[in-house]
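Given next, in structure tokens, is a single chain: the form predicted alone.
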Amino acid sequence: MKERPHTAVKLTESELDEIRTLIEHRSAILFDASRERFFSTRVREHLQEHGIASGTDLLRQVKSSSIAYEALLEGLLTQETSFFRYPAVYEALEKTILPEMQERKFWNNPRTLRIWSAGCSTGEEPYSIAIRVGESLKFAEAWDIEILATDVSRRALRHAEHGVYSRRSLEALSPTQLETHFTPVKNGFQIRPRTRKLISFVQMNLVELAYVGKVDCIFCMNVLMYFSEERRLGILRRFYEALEPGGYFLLGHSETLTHTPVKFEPVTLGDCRLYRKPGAAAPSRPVPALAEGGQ
């Protein structure tokens, strides 16, 4: 493909503020002062990208198309990912979360797991719990195990259900997950049927949020802070509402619910601060002491 000339774009800040002001009326994503540089260097980016010779045009394009204004918000939202990003987080998920489910619903049926990816942009992150799903839970293949991952970005999500990945972005796995969870093609690496099944992926805007029904784990990295307080609190209200009692929060590393009136319990594991939404009931009976030993 033949690169665009780099050519000198006109933008004005009244347009920067146009266009700020028109993404959060549309989507409730909010470029607030502390991202202006990042703001105002991704909209120049995409007006050279697309050929584009100003904000102007820019404006116009965005305001008659959901094509061109899609791609502009996807361009503005594109975040660096890679699996197992957070490993503290894989080790709480490992050795204190899905424990904790195991014994308090081994003894139900049917036998569900489910973990929400919230922002699950490329699908790094829900193909990464399922692969640590299906390392550390016990007679996995007992349970029903669903992950869903949402995203607003429609290329993301087409990026995540093709599931391809070049070696480089695999480098965190080990030689033994990268040939159980996936199958060498032409352009790197696609994950296997057998772990794609287990995850829905689903576009949605998390202040328009769908009903999703309970869900015992909800991964929400790097996305609150796209939002105004305002917003971020009907969010985390509405996750409070989807976690079944005893469920987990959990954020990246640089964000906390300090000061939040959501009342989830802190839990601090290692590096990892997890928060635990209260009132989990006590299994009726012990898990049989073969489940201990993973035989």
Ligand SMILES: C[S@@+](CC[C@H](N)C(=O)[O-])C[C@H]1O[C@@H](n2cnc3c(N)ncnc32)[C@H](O)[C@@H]1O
Second form
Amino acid sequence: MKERPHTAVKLTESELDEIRTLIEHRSAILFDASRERFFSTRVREHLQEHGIASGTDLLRQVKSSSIAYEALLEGLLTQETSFFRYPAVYEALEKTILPEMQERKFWNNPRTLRIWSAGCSTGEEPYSIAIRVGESLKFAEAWDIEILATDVSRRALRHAEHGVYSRRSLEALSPTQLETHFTPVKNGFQIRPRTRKLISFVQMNLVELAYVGKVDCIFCMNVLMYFSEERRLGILRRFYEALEPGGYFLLGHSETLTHTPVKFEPVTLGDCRLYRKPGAAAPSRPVPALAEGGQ
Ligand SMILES: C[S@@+](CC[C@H](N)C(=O)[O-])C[C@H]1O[C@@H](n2cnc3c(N)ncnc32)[C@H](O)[C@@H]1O
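Starting from the form predicted alone above, please write out the structure of the form predicted in complex with this ligand.
Let us now look at the entire complex, which starts with that chain.
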């Protein structure tokens, strides 16, 4: 992004510190030393865009109005994402996670599959999951599938729910995927209702306790770096609790769970490291088509 001149606004280091502390206190999102430049640039841009003359005025506004606070926070969140962002992760979903779920849960009644995209941004991640599940889960129509997609950003969720993307952002999709899951609209392509209805979008701050129920798989990619060590551990414990035994936890490409006292089993598949919650029961009977045809 092009940098703007920062001459017009008055913002001191101590005001920046106060804003940082306020955000950590209210939303538990941490802007530590590694993101100092990003933070001060974005706060200055916010002042300029909203015609706020100084850090003192901004502090007064965000302390007295939750709308003003949320507008500031929205501008500070990094929402970078893309369809099928890490291909190896989607390959693991197709080749390992879904076949295991298929085998273990096929005879369950109801036959449910729940996947949580935690920190889903503008929707590319949960839609990629939905596309891959639709393509790879055998007899997908016989399953009760829910992809729970949560984010703290209302603005990102509005985009996600609307489900309209430019042709460029859909480049990772094959022509068949594009035609099957999207319909052309004025500003690009919109997700088709059949795929859209697999996903529930919910506004949620990951540090706040909200009921999610049990899930089979959690994608939490490129989100945990925004929290302090202590908060991160709390969130990981919560993910562990929410997962079914045998369920999977997936992080972004450069993230790991090394030195974390949460008892996930690491599983390495080619380029991709997944984490599994131990303790899955063996399947009661084989899935007929899998046993016969090796599908
Ligand atoms: C860099 S994006 C990652 C999007 C996607 N998971 C991916 O990897 O492509 C990080 C997302 O985390 C969200 N986020 C940051 N702090 C959060 C919090 N406390 N609770 C929930 N979501 C949060 C941001 O709004 C943003 O959409």
